[in-house]
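The chain below stands alone and is given in structure tokens; this is the form predicted alone.
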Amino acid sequence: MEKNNYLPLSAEQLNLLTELSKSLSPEQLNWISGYFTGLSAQGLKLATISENSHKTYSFDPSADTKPIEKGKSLTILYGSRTGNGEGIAKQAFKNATDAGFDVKLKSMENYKNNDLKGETNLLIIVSTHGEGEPPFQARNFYDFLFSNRAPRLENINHSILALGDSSYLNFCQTGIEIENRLLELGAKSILQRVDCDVNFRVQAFQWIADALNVVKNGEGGVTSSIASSVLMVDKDESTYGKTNPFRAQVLEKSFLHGRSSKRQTLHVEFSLENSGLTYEPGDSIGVFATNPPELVDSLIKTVNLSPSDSVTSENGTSTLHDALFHNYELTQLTPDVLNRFVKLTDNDKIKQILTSRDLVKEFVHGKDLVDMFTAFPEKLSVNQFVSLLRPIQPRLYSISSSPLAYPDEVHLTVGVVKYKNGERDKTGLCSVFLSERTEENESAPVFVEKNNNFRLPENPETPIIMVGAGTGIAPYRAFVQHREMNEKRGNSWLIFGNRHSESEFLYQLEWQRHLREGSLTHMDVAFSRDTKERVYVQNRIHKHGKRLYDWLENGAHFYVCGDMKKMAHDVHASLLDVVGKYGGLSNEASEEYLLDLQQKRRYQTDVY
């Protein structure tokens, strides 16, 4: 049989596995994940393919090469904001323990950092937020081992495992940094780093099995690390999840921009009955979206490929049209597909443009694939050209409902993408594929995301300070209703802002129903296209500082949610001069009275 270079499957394999599962109910799937579970756990061995040979590798402790010593310690050090890389951080737990190493997990966020000196066998998985930032939660882990307070750390051995998103220009940025600056102390590196992309399952449990292995037998130096992919069951999913979405009937959809307006923001509703999915105020819902039906006829005519033409991936094998349409994106191009497409065609324009990072952000700026090869034109054929894809990615949707006001559904608001780019007109993969192509009754694939780094406090009377400008009002719903019933709930207010009163205050006469009845104590607004000097809001966390200041100091929680670059900025620095300014605080003292609140969790940003 001949196997596919990127799967450890053979054609004929992966088509038993495809027929197969489209057969099976969730109970079925669910059923034969933990009979290849138990397979696994039996001894049965995982088969990897690298681009050289074909191996198996597994982690087995009871294999007799060299026995772990009695007590080897071993720490597993995780900074993830969404949760991703402490489920990672949990399974290497686990796969340790039952090894017998003596290990201990610990988040960057609580880790006591004068305890690093003392490790000596050091497992970290990190995250990387926005463009190249440390997510929170690995911030004071960060700022310590780049300071000067950070010791010599020549007795530990280390390996890491660094989680990205290849269309950013800063991929894995943290866990280079974070590799690089352990080097710097002295720190060996036992295993190469790993850099994950959004589908980082196969590599993440590749690294540990190949991490555990590399401690287990105590080889000293640089392993190197086996690009492998590796079939693997997760255990502990649910029915539905990323890999297994439920499809949800969209029940209600809604438009809250008025007529006036050039924007437009959609509010949508779906049914979670039967699903078994749970969400609490603050988490997200991942929808997957198929392509623009005629954006996948234009890529297709301007790469001078046929529709039919046979495509076999991991999906199976279909036609292109069929591949484009429901497995890879299309509509935005990234710095990653472009890396790709040099490789491939050697072009000299493209290389010049990977020169520079601004070059790139430039080039990339609004454009698609189309955009690419018309710029470009190659002929390709069709397995070259689908080579250079992308996955196609969930989009993430702040959920804006309560489950105690709204049982068994899920409620979403949606800014719906659109805009024009030289002659074409464009559009979001997700904000168009709800609100053009998905009717109600209709369903759309989707999934829970949880998010516990943005949550109500655990006791309901603390009061609540709420920042959202645009879409980020979303979870700011949720908390409301999720507060309105409860009879015992502190004061709670909201700090809201967008372009114009009349046709963009989302969910007004919802927030004046809260008000008059209590369940939202204040609400201040900033539309900025409504007066000649633009407010923001900023601008009304200045004007209400004092207010602000003895709601934090009487123990208030504060939110923000929204753009990443521009606005949760403003409103950082905006909240460090209310501090100072009526804490009486200098600017250093301001900086550590935020941290504290962080450290606390009484300052979340849910920011992007």
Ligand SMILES: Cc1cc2nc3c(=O)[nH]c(=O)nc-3n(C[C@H](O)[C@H](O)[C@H](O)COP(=O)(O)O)c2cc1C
Given for the second form:
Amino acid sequence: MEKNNYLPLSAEQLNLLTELSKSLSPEQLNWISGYFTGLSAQGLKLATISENSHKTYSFDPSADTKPIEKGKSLTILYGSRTGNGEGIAKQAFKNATDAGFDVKLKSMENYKNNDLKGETNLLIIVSTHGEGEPPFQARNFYDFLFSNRAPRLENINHSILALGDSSYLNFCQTGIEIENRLLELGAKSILQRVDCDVNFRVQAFQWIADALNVVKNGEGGVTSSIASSVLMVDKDESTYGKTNPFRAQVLEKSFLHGRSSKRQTLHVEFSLENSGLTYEPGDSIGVFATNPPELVDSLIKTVNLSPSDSVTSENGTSTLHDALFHNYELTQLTPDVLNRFVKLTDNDKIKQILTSRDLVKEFVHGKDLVDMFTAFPEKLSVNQFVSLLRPIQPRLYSISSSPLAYPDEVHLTVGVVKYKNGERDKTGLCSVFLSERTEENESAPVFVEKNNNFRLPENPETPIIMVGAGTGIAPYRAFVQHREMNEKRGNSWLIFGNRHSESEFLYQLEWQRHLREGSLTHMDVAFSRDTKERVYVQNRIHKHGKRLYDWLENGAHFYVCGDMKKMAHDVHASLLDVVGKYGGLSNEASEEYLLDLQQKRRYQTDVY
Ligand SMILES: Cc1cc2nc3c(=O)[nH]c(=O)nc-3n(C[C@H](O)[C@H](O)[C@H](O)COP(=O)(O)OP(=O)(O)OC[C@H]3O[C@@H](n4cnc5c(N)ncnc54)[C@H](O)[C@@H]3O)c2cc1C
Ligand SMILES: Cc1cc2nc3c(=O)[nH]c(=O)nc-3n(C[C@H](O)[C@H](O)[C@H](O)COP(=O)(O)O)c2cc1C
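Alright, leaving the form predicted alone aside, put up the form predicted in complex with the named molecule.
Below is the whole assembly, all chains and molecules, this chain first.
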């Protein structure tokens, strides 16, 4: 292929591009630039995109001669937190309806558990969240299923699509547990459970087609032909989304910690102008980052390969250096990589580690791929090496601005991840990409991730209580800005925690202004390391328990955002104590009180 001296394109490619660009409006040009950036950020080629994201494996009722028994009933039940499972469930519902099933689509959140014993054909789509826990939306169904009240389910034919992420230790745990419990209760699996990793689309749509075929034809029906004619319904109606992120320009960056702090939090403002992207307070932004160049170099050296080695993978062909820079996770070591490493090398020590979750957890803590290959040098070919790696994933950040206060902009509050492991200084992929490798006026590929499970009350006069530690304050900045734009607004109470008041009081001046102007009516803070005895947000909940209980009794909505591992559990425990103490309730009744709040969407969490 003849190449132009100055461009990485052949003359033929250049001609095509020039011809195309002549016909494009500025908006179309902008869209295309974001689209190709997205492809490049994910290492995808156009052919892969069109195959995988626009092709739907639809059930084709005309593919064989057996008609569907009139009104054959089917229930599609989903438990989804970030919307992936919900999108798949809706697609399954559409395909099943088109095919003539008498089909019900139900979220586990609103499902009447007593209906379970009446089901005959049941397709379940459920994700795993937390550390191997059901998403909140599945909790009600999950608890019922595992309770003594769960009925025998011999009448049910089921299949499960489990959504997860193999970088977590408890991959697809909830789907696995639900399947085991259904079998224990006598239900019959008509199609093997499918466990989906982060790139779930192809598998999920294949499962829909297979499952509908089996329900229609009985076992063996899975071999029926599958049509691929329907365009997949995307979650996001904007032209930009996870598969084609928008290149958002950085308008402004500032660091929020004072000099004396050993850590840093970045405040970054992006422009969304001309993107068509919209968001509400409570939503997140996904950001695609590229790897630190020095880590790419160090890894190539450690595995004894050359940066110019050619790599062929599902992403196409490129140099090893470019593939590592754009396409793969390098900053953390995850269990899925260890599994592939053992399959390829039969390494005894890693095999031993993989026998126990605790050993895996301990081994991967703070490590990256350089650490693994330094400890276990294995001679691999370049393609073998790349086959071990995990595709790069976008990172999510809670939006910290209101679109009413900042139209065409979106703000994020990013904790900068830096730590030492042994002798090596480590940096987080995306937080440091934003803080150190993306300057003002440069751009980054982003998309909006909707979160309907973390929303302000519809009535702006409803009181709100917002609890957050560290960057968990982010969505509350959006909430309070949003309410500020409303003339009628109810009381609002922020309980914020961090380590030091002097250097880590995020957005202090803004909160003081809101308090002065009444857009925030109450604020309590807990700076854990200012005093001898450590004080956290949960201590503030205890301290102001009476007021908090009164607010809840007056209809307040309660929010928790930030650390999942400790804070969210401790806040929940404090809340139980407060409700028990001031409501005069037993432990069980307090649990029910909080469950009721959750079901009424008056107790919402956004934890990570
Ligand atoms: C819905 C949602 C909303 C979120 N909102 C925000 C937000 O508003 N602000 C925010 O800052 N983050 C937020 N996050 C977290 C964010 O997505 C990233 O996970 C975070 O920024 C780290 O990503 P990274 O690429 O910088 O680090 P990575 O490259 O992913 O590295 C992080 C990993 O480094 C390791 N590590 C980190 N510190 C240490 C240590 N001290 N010792 C040993 N190992 C360590 C851990 O394995 C950790 O998982 C949110 C996450 C979710 C799911
Ligand atoms: C905070 C958080 C925790 C998660 N924990 C797990 C986990 O423990 N195990 C797992 O397999 N997947 C885990 N996942 C991945 C989700 O299951 C995966 O993203 C899934 O596609 C989400 O589907 P949903 O949008 O329908 O909820 C986690 C995701 C997030 C954001």
